[in-house]
Structures are given as structure tokens and as C-alpha cells.
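What follows is a single chain, given as C-alpha cells, in the form predicted alone.
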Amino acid sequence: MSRETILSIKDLHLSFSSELGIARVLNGISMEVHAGQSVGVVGESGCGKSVTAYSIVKLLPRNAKITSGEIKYTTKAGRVVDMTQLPNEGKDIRSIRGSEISMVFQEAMSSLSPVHTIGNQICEAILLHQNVNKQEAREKAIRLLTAVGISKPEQRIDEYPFQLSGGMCQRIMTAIALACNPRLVIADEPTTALDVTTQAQVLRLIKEMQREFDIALILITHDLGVVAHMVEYMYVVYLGQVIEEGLVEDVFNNPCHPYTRDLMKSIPRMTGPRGTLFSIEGTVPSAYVIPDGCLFHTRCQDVVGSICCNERPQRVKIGEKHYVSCFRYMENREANDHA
């Protein structure tokens, strides 16, 4: 049985204006998230992963502008909202942030307020979105701290972030994200600056919480190993556009886009002959000067011909739930492009 689509992003374009000009950060990104589904968004730094997340909840700077496209979100009550039409501030967006869609930001030590207690920061969201008094909010906050594995929650709730480790702060961030029973949680590189052991603990916690509360999850990361163990569906993003998507096992077993294949080659191997780690030649082009044609053609080792430099490839279906945007697969488009 198919699950309800709760988030649908279609052909989203977003740019930043500055003294240097217009930076086109998102260039037609499209993706879907279904109820209870775990989705991974991967790609190099500077490819627009975090900006996509911030666009969903309208946490955008003043110089950002959504020029076209839509972000349709279906609320718990069944109301469909186009997030692109909501102002960045105001009653409408505040009713969705935290209550419907929550975020776990990277670098929790920087995201938490250093001058407010842990309890204050968790209770704030509860009091804002739920009809409870301060004592009831505090009791729920303690239950949340217990759920995310914080020892001595009755004591920790009155402490400040600087009194806790990085791993504990990331657990606090998870508790804040879950405080109002959201329908969708966006985790933006939640293991940044954590040691390997703590990373594993935090990721395990997020996965357990997602399953327990039946929450849809968007996990943003550049770590393909994390994606392999955490999500069921993945989007590979390059320069603000999805260039390949599919079930995790399909993309890992049969990476089709040259960029995806190169990302896979970049994963360090525990077996096989020793050698230099593979890296993709060149860098992600500047968002101020977007290349014509396929966005990856300036670094691609499998260019088909001049068409790659002059035209933008279309999304082609190559498997039951596997899609790629590459001219190498365009010849079979008409036969395979029907869902």
C-alpha cells in the first residue's frame, strides 16, 4: 500500500543576491517525502542540500528569493500548504515550524542558546504549540530527555549547554525536535564535529525515534556510509539539482550518473590493494556562473558529446523506483519514462 505524500518539492529555483551578483543556488530541485519514510539527501558541500532544508521551513536570509517552483506540505489536519507562498515570519509559518516540521541542526553546541537552560529551550516549543501549563511542559521535557537517553534528566533539565558534551547536546537537539510530535524531521548533518562513537549513538537514536514515533525523516549528509544504514530512499544532489534518485539498495548497487559513480569511488575501502584515495577532479562550479547544459559536464569523464554542454538532461526512469538525469540514458527515455 502506497503511503501518503506529505512533502512535494517541484522544480524549485532559489537565488541569493549580493554585491557580486546573483547566486543561483537551487536550479530546479524536485523531491518527495511520504509519511513515515526516511529519505537521504547527499552531495558535496556547496550543492544546495542545506538550503533546500531551510527553504522547506522558510529559514532563509533576507537576500534569498524563491524565483519559481513549489513546496507543498500536507499538515496533520490534511491541509495542503504551499510553503513558498508563506512569509518567512508570521503566524502561519510559526504554526508549522516545530509543531509540523522540526529540524535537528548541525553543530548543536552552536545551535543551542548558551544563556538558557536545557529545560527552557525544550519547554519553549511545548508551551508555544500545546495547551499545557509550565509544570506539564517541564514533565514532558523530562520524559523527552529520558527517551533520548539523557541520564539524570531531572538534574540535566536545569543545566546549561556548556555543562554537557557534544553528544549530549545533539541528543538535546533531538529532544527539542520531537517536543511537539512533528510529522517531519529534517536532520541537517546531525553528526558534524562528533567523534565516531558518538556519531553512531546519535544516528542510532534518530533512527529509533523515527520508527517509534512514525516520523518522516530527511537526512542531509555527505557521508554515503550514513545514508546506506539510515534511509530507504536517497536523492543525489549536484549544484542545486537532483541528478539521481532511487531506493538506497538500487543506487548503491547500480549507480548510473557519472557523479554518483564517482561519489561511490570516493568511499575508503577496508579491503583490496593499497593506493591513493579517489577524488573527483575539479570543484563544484560557482553558483554565480552556472554552466550551460548538464550541470556536471565540466567535471564529467563520460561526456556523450556536445549535447552535454548545451542541453539540460531530463529525468529518466531506469528502474522501478530509480531515476537519473543523464544523456547516456536518454535514448530509452520514451520506453522507460512512465511510472
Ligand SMILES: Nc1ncnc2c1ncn2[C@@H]1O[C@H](COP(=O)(O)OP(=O)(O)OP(=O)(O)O)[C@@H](O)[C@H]1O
The other form holds:
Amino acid sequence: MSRETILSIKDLHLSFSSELGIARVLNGISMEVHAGQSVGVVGESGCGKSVTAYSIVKLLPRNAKITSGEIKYTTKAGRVVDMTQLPNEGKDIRSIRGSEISMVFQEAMSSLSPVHTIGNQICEAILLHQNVNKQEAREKAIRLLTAVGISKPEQRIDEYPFQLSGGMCQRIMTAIALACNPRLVIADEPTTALDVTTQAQVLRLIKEMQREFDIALILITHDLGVVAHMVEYMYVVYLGQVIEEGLVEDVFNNPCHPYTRDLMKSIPRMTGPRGTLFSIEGTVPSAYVIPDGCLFHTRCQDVVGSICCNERPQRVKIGEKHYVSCFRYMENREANDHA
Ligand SMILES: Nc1ncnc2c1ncn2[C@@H]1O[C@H](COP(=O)(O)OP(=O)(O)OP(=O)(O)O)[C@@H](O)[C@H]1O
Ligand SMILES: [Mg+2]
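Could you drop in the structure for the form predicted together with the ligand? We only have the form predicted alone so far.
Every component of the complex follows; first up is the chain already shown.
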């Protein structure tokens, strides 16, 4: 049985304005996250993964504008908040950041303050959101450091970020993200800056924490291998729109959108003959000149006709929990419509 929907993004459009013009970066992105569910968001660099995350927690730069769509978040107390309507600053958003939704960023070292001890940084998050005194906050910080696998936490708590390795800093970021018992953690490329061994350890930690504390997780990555191991459900994003989504095993076993198939083909394999690594034809169109029709048609090897260049395909159900936006599957949609 599927659990309560805690986040629902519907048809979100966002653009950036600059002296170059208007960059349409999100072009109708939609996604849902259920309580305790782990969700992956994949797509090439620049497709709008981070901008989507920043839209949820309202950390967008000033030149960004949400032009339409909604982001509904349901708090622990059951209140539904449209995040697009909330001011970027003030008590409403402060009551959500940290204690409801928290983020783990890519560069832990630069996200942590170099002039405060890690203990101060974790305690600050706890004291801001929870009704505890300094001693209790420190005790909780030590428990969190232990939970994220930091040895000698009583000693480490008084150290500064520069005294710790990149992997340890990423663990500390995870501890800060968990400090106020959030419902939803958004991890944006949390391990890209780490070596592969540390990467695997930090990912394992995030997964264990997610399960142990029953937190919903949005994991943003361009690494399909990470998605395969870490999440239940995945969204494939292209030019600020979801083009395919589904249970991870369904999308991996039966990738339907030509873009998803190309992404899968570009994963290096250890078996089979060696050859040139597959790369997707063409380049991602500029967000300043979004193509008409299907956003992928300028690079698609499977165009079905002029419809691909003129109309935007609708989301079509192709499995119990598997959807694609592609005209090759429109017959299915007609079948669905008649069902
Ligand atoms: N402040 C800004 N002003 C103008 N354009 C921006 C700004 N921030 C991001 N963009 C543009 O928005 C688009 C989406 O960026 P975003 O950072 O969400 O990509 P991403 O999918 O997270 O990529 P990556 O995998 O490289 O992290 C990019 O084309 C980027 O150039
Ligand atoms: Mg990004």
C-alpha cells in the first residue's frame, strides 16, 4: 500500500532572467514523494535537478522566477503548504527548513563554516528547532556523530572542518541534516566530490539513516549506478521536464523513452567487448531557446513523425508504476483513456 504523499510538484515552470534573455530551465516538471520513500532524480548536467531542489526549499537566486505550477508539501502536523506561495525568508520557511525538509549538498567542505567547530554547527541546528538546553543539544550532537559513524565523537565534536577528511565532512553534513528529525532529506550529488570508497560508505550511511529514521529521500545524481542501488522510484529529467518515471527495476529492465535508453547505453560496462563508450547524439538545447514539440526531438533517433516536432507528448502509463512521455506510446494512452 502506498503511503501518504508528502511532496507533490505539479507542472512547475521556472525561468532565470539575465542580460542574455530568459532561460526556461524548468518546463513543467512534476513529481511526488511519499512518506519514507526513496526517490532518485537523474539527468544530464544542466537539466534542472538542483534548481528543482532549491525551488522546494526556497533557496533560489533572485533572478529565478516560478512562472506557474505548484509545490505542495504536507508537514508532520498534516498542514499542506504551497511552497511556491511562501516568502523566501521569515518564520514560515524557517519552520520548514531543517525540521521538516533538509538538504545535503555536494560540497560539504564549503557548506560547513570554517570558523565554527562541528559541534557548534550541529548544536546550532538543534537549538534553533528543538526545545532543549545547550547540554542536551551537545549530547544529541554526540549521538548523531556516533550514528553517522564518526569515531571518538566526544573529541571530534570540538574540532573544525579543516581537521577532518572530505568523507568525514560529508558525514557531518548528514548529521546536521538529520539533527532536527526531518520528514524529507534532499541529497544533491552528495558524494560526487569523494573518492569511490568513501562515496560508497557515505551512500550506505544515507540509506541506513533513511531506513532507520523512516525519512523520505530525494537523491539527485547523474550516476545511474547510484540510483540502481539507492532508491525505489526514479525520475528521468530532460530540459526541466520528467520524461520517464517508475520503479527502479521497471525503468532499468524496460527503459522506454529514447533518452532513458541512451542514458543506460552510456553506462560503462565491465563485461563484453571493449569499444568506444556510447554518447548521446547532439547537445542539450539551450534553455534560452526551448524547442517546440517534444523537448528531446532534436536529439532523438526514434522520431515517429512531425507530431514530435510540433506537440508536447503527454505522460502515458505503461506499467503498474511506470510512466513515459513519448509519442511512440500514444496508442497506450488511447487504451488508457478508454479504460
Ligand atoms: N543563477 C542562475 N542564473 C541563470 N541560469 C542559471 C542559474 N542557476 C542555474 N542556471 C541554469 O539552470 C539550468 C539548470 O541548472 P541546475 O543547476 O539545476 O542543473 P543540474 O541538473 O543540477 O546540473 P548538474 O548535474 O551539473 O548539477 C542550467 O542551464 C544552469 O545554467
Ligand atoms: Mg546540480
